[in-house]
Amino acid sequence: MEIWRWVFIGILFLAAFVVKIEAFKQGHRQSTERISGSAGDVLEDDPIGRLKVFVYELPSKYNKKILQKDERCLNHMFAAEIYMHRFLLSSPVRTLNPEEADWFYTPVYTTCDLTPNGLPLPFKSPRMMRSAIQLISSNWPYWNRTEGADHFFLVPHDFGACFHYQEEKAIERGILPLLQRATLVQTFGQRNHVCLKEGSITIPPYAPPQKMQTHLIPEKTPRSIFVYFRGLFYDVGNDPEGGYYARGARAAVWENFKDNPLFDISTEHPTTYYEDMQRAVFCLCPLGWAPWSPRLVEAVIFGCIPVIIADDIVLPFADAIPWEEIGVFVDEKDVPNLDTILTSIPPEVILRKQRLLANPSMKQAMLFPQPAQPGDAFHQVLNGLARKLPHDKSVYLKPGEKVLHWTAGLVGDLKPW
């Protein structure tokens, strides 16, 4: 009786749900919707102009020849330190001349090391991100100069610059010495978490867009799935207590929701994937070991409202993207009372986060095309880079001066690679 009950419910529900959308349709013309304030006019900054790149040459072991022993990089979530460098190379900002340079960049492919699985390991990138710095601070003067300061790194890994997928580990570990003073492009972001600094870039996780391009339904199409999520909710293999992984909050998801008829939900990643989520109204953005994934990407491409399941999580470009506009955040503990939270959300409400995601713009400031695009998440990336300039005069140190501790750090870490 009780699976009824709740079918009863949710055919209520959406019979009621699309009336009143329908209605609020009826007096508001579904279009897009400029980004308002400060936000929009971030998003469309053109960095072009307004700062300059010195892109280290370094041996193709650090970056090229790993690429050549396993393409597969090129396709995963952690991407993004391929594609920057690509896109450094031919990029307007780039100079050959290191003298007028405002940002040096360190192409060092730190997670194309993967497993049969396609899980990149990470126990080899401080040292190799080590032997990168030992050998631009022997061969150039620049870094010298500040110690990394005026040097940026691209570190996508589950926790940055901590080179650990593990949180505990990662926090153990804490992020790399020698990246101290540097600016890190990273996609993890959590507030008060050792893995992240100050200053440190949050970026989106890669997600193909061609890929997604082929997938894309007509705009017209009913969304008449009202939560969706396809994705892991234990992970036995590494968690086989239950509990440590996504802090419990996946589990929760699916203790109560299973059975609910206004939850889409499955482990189960079927080809028609994209297409469910442009079907849908919410998409759930859960964490898993790390709080990000590229489910966030991808709700934001299809126009699905993204439902933010990871506390303190530090977002993409938050000072171009207007999450709280665009999203739904739920604390994790409030996760039992997830279909009250969003059954409550007035028809307007969502319509109006649907506009926004609508925007062109929204869209791809997420994306790192090929080739690029104006306003592109490479685009995003150059502008956080050009509003630190200019340097405070306090990052240039005294001839002589030493700051960082080249010994610091784990044992294994200070081993030759």
Second form
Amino acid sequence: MEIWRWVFIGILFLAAFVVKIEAFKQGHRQSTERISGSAGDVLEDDPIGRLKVFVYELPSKYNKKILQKDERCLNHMFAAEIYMHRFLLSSPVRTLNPEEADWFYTPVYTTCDLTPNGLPLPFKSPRMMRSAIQLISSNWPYWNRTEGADHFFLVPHDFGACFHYQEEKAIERGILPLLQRATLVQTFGQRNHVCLKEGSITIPPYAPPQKMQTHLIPEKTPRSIFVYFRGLFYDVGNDPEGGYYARGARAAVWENFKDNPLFDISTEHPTTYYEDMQRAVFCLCPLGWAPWSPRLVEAVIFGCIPVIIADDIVLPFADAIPWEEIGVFVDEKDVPNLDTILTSIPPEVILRKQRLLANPSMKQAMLFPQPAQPGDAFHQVLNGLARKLPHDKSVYLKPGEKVLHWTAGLVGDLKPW
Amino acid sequence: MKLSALPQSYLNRRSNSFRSPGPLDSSSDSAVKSPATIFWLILHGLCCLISLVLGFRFSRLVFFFLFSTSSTNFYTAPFRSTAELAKTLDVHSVLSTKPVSNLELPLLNKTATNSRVVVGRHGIRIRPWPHPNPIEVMKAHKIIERVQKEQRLQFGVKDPSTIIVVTPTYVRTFQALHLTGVMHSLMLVPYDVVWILVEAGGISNETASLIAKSGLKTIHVGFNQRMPNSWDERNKLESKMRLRALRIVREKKLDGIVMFADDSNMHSMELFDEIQNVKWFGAVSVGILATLANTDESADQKKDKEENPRMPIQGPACNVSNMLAGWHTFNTLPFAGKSAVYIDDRATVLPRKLEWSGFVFNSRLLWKDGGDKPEWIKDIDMLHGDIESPLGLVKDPSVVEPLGSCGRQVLLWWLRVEARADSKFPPRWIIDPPLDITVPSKRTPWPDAPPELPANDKPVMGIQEPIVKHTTKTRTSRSKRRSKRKHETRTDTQASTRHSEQN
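Now that you have shown the form predicted on its own, what about the form predicted together with its partner chain?
All chains and molecules follow, beginning with the one already shown.
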């Protein structure tokens, strides 16, 4: 019996030893780290099978004809609405039977009325949206069933469903009243702002994935730029004195750091923009006229730690991605101390952020590749929609009950489109 | 990368060109003319008139002060706005931005519910001394170093080997120039380096003092033959010296990758990363800078240059499937008969068929005991004569591994530049004793200046004491100076840099 006891103890020791070695191997120099946000480890979730989406068949004047009029809509940063439509048409989550659908999608391209310069004019968008909703409410019973509570819309414009590029006007307009019960999938996100509804899903702006892929440089190229930024500091055309554009934050960056050798900042448009980002440790992502920008997507793809200077901003997929651990958040009032803030981050924290950024699922979640790949932004949107299921009983209205008023909203929006 | 900032740019343009959206937009806002709107309009018109008189935009400043909320920063705002306002004497800008300012005034206070973020004009915050802080800069550099170290660990070479560098050298005018270059390159290499210096003519103090500050692990041996004066002989002696170094590697059983860094070559940092990939015996492409050494014959060679402008390369040549197919060597035909024979000639110095510096190999190939050495390597002690290139060490040249993406990357450059026979450079590059020449000030007429020079010598005395002893001699030695002027123009400029205040 003594011998058996010693054998047992020996086995225990051996087991402990082996476990220790495994643990040691795991912790030893990993180059990426798992991402888990407040919703858990959900970036790699597969939404297929967890929800069903019904796509309304709208006449082509709402989508195809608009795109035909201007093909530039496919390349600008608001192109997510078009690609989402295409993705849903051929996705396994699509169902042709609306009775079994959990969510309803209305493909209306509201951000495709472009100026000669390529910027979208939002003046007809409320009318377009209204007209689309009128169509679906009269041809299908599903809108009236819930007054849109199980419908979702993509509104990637500057201030989402407020449909204006100027913030004060957008706040004045507020979210289109007809969309008050629907889920909005938008790029704009700012806490306590009129244009961000409770329950909206924030998505990254569209950035062309192939273009970024072609500009990749070898990963062992040493990162020698400390802080990198290319863009406007003063919008001379609209705000010559400064102080209005970006709430004065970009101008503050320029005035404080224009002669600092650590800050590679300028208004140039170099052809090596993507390559330079891959050689930088920090990339500034300050707000402009709106708090979001494609710089965040570019920084994540190129492994450059984003320094976000936008008070109260809500970043894409904020419940799935722990942005606090990945990027650096600087209050606008702290911009003059930006160099102190960045140099006082301990190197281990910086290396950890870089490891998180190196995670391929992180990069995938920011992209809209064609054809769609697992884990990309399309799937994250579906994951977000799936997390909102099952619908609360209260979304279903009793017959005859009405919550929204058809004539609510600004007079100009009521004109037919 | 234009932000959505740009939508604003067409607000102004809209009022001119896009008529149709214009009325639509304004119709929702100012269709109803309330008394408040009229009041603001009148007040703003008044302020515009005042601005016309004053010459700067007065209205914005007043309203900013009256209506700014707590989120704006006062101490910078007055500086910014008055500075900008003083600059904008442009009356047109006042009138054209009327539509914008009309909107912003009543809305300056309108905040979103419970938000601390305020829409409207904010001050531009500038700290009291907006310049780089050297402590922060140093900290940032430390961070960058740490990040780069991590990058090397992750993406660079795993388990890097020591690099054993073999350099034959000898004391001559340009030794300091060349050896310092190689030394600095080796100091930057992120791997362990063992530097074996073989010096012709025995160990000398000059060489030793040059390499003393490198901080590298060096093995400095002397070779007891003096360096001959012709290139042929020199190449042969250098081969012997390198073999001597290889014998040291064998004796001391040094473990690593042997490479040959001739002291006048230029090496890129990528070379040291690339040679870590060698398994047994590898070859890299060497760029040949042969024509650089010779400037007089460039006129003749211009025609050749236009036809064949690419730099000649020596190194492995690969076929389509990236296997070693042959060797690129330097074409010596254009230089037949015109190349340098003696080291201090002015003609082009030609490389040999294959330079030693283009080859690297694992030091284990040199070790005595069998081990896992492949059988195609010859033993150094069994060599009958001297070998012209390391290919003489292998029995079958096809085993050589082409490095640098199969020879497509040129990772080092070969150059042979030595001082001309008629050059005069101070030994050890030290001017000793100091020059006894003073350069007269620009203001005095040059060169036959009247004897006021001693007055100018007084500031000179502050700079260098030994010169003081010689100043009294200037008057007598001036005649000598003039005759020596041709040769000493160089030394004159050296003296003038010392007497910088006179220049």
